[in-house]
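This document opens with one chain alone, in structure tokens, the form predicted on its own.
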Amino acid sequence: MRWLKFTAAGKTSWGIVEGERVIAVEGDPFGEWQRGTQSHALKDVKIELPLIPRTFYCVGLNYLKHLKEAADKAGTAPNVPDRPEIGYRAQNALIAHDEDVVIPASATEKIHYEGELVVVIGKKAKHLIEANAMDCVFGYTIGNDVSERTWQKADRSLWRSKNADTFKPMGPWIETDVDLDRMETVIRVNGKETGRFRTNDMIFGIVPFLVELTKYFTLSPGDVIWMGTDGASPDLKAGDVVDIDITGIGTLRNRFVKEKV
């Protein structure tokens, strides 16, 4: 099932995408709901953020090629993690499919993308084990982890390099039924392919992260975990359009524009 948050005729609601139409839903996917009587052509609605997460978890350096490329740029040997490690991102950075990523006026030319699988949590969970970890997963969407790399190197935290307004596009919807082992992530800039990798070819998969995370934190419905990326990004500039396609989910598309001050 494909869950969409959308706006039509001035009203924002949940819906179910079926082909090229969206069926309005009364209620929400994390509680009670029922199909409504109204439907809209998908092309005629405004696609909104699929959700605002209560907690926005993220994974770094979870693909071997990405880790090696980062080490090569730094002139160091790859330091492959021996256990899952979790970070956070800020809600203010989230934008929806087809909304603009705004490059801050003071940013350098080192603006990069990272196409990521996003895990959406569907129910409260703590102290998960390998056997039941996936029971808390509701579905999946797509994220673009935008970074300003000069700031990332200059600062002692990721406060602006990863979390500036609009730096975290997510969407376009939540897909509940996927085959992780058959998924491929393809990234295009202005229609030209710049990256392709097997989505599930992670150093640590979804289950180890869920097990490790819930040793310390309680997951709640609507929490998200961004699972990292593979490969490297070219320098992006104002006017570029980035499309991230993940098999079985769809395509997240966003244009990059320069801040007007």
Contents of the next structure:
There are 2 protein chains.
Amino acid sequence: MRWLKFTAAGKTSWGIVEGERVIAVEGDPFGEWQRGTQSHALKDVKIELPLIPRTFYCVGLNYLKHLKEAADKAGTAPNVPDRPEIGYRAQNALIAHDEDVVIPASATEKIHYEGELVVVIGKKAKHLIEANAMDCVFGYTIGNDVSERTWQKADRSLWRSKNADTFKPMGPWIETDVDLDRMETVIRVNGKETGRFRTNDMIFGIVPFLVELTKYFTLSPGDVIWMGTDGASPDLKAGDVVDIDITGIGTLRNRFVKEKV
Amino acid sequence: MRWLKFTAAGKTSWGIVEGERVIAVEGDPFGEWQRGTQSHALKDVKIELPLIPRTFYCVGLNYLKHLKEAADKAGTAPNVPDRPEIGYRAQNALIAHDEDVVIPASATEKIHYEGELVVVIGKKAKHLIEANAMDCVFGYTIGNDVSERTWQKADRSLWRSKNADTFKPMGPWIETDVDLDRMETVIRVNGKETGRFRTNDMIFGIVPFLVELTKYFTLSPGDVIWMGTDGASPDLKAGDVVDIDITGIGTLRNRFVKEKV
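Alternate state requested, the form predicted in complex with another copy of the chain (shown: the form predicted on its own):
Up next: the whole complex, starting with the chain shown before.
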């Protein structure tokens, strides 16, 4: 099932995508809901951010190629994680599919994409074990962990390098039925493929993360875990359009523009 | 004015604290509200977490003594910030005044408090300048940035060292009228003073932070910025009660207990 948050005729609600149409729903997928009577052509609705997570988790380094490329650029040896560890991103930075990533006026040309699988939590969960970990997963969406690499090197934390307003596109919708092992993540800039990797080829997969995180954290419905990316990105500039496509979910598309000052 | 989120007779609402009583309010302080007709003795109500911020900002190192003590422990030279930079904490970790901090079963004895002034944002704001920065501040509360120092050293990020469930007590209420330059932060463990510093004796104060952050971030009503701490903490153990008192706001009190496994 494919859950879309959308606006049509001035009203924002959840809906279920079926083919090229969206069926409006009363309520929300994390609680009580029922299918409504109205439907819209998908192309006619405004796609909204699926949700604002209570806690916004993000894995930093979870694919070998990305790790090695980052180490090569820094002139260091790759420091491969020996256990699942998590970081955070900031809610202010979230935008929806088709909304513009605004490159801050003071940013350098080192603006990069990172195409990521996003796990959406559906249930309150703590102290999960391997056998039941996946029960707390509601579905999956796509994230673009936009990064300003000059700031990423210069700053003490990832504050502005990864969390400037609009740096976290997420969407277009939440898909509940996927086959993780058959997924590929494909990134295109202005329609030309610039990256491709097996989505589930992670150093630590979803289950080890859920087990490790919930030793310490209670996950809540609507929390998201961005699972990291593989490969590297070319420098992006104003006018570029980045598509992140993940098999079985769909395509997250955002245009990059320059901040007006 | 002193805004309290509280529960009485099964109903949770905002209220205004006047002396030893709380007057119930309809609505909330960030939007429309009006004084209700009901009031309660403060001692009879359950004090709730004032809010769950959309984005949870926290300054890492913002006082000279704390910075020097941290550097001494690490055997390094103090690395004094040359500009205001921010980090984040996680919403899952928030608890209210008088709720228990649960020390995870796998934690070491290196459990420390950090008493912090918390700035509560009242208005949407971006690109603030020095002259108008304080206009976006709604009020102030108190935070205890509980930390597990062994994890803080061992891990790649501050994930479990600072964000384990219950590690972020915040409250007891939001005070809108304070005199920053007359504030002292006093910490007591089991009633005995263990720390004291001038609250506004920061390396970078609230205005420089608001100006710098809003170059990149839109602040939203209910966002919080924890402003860092000075000094060091003794090792805390199950049964300890930590009071953080800030002049003109009040006292945030929490008991530490051990996780039952």
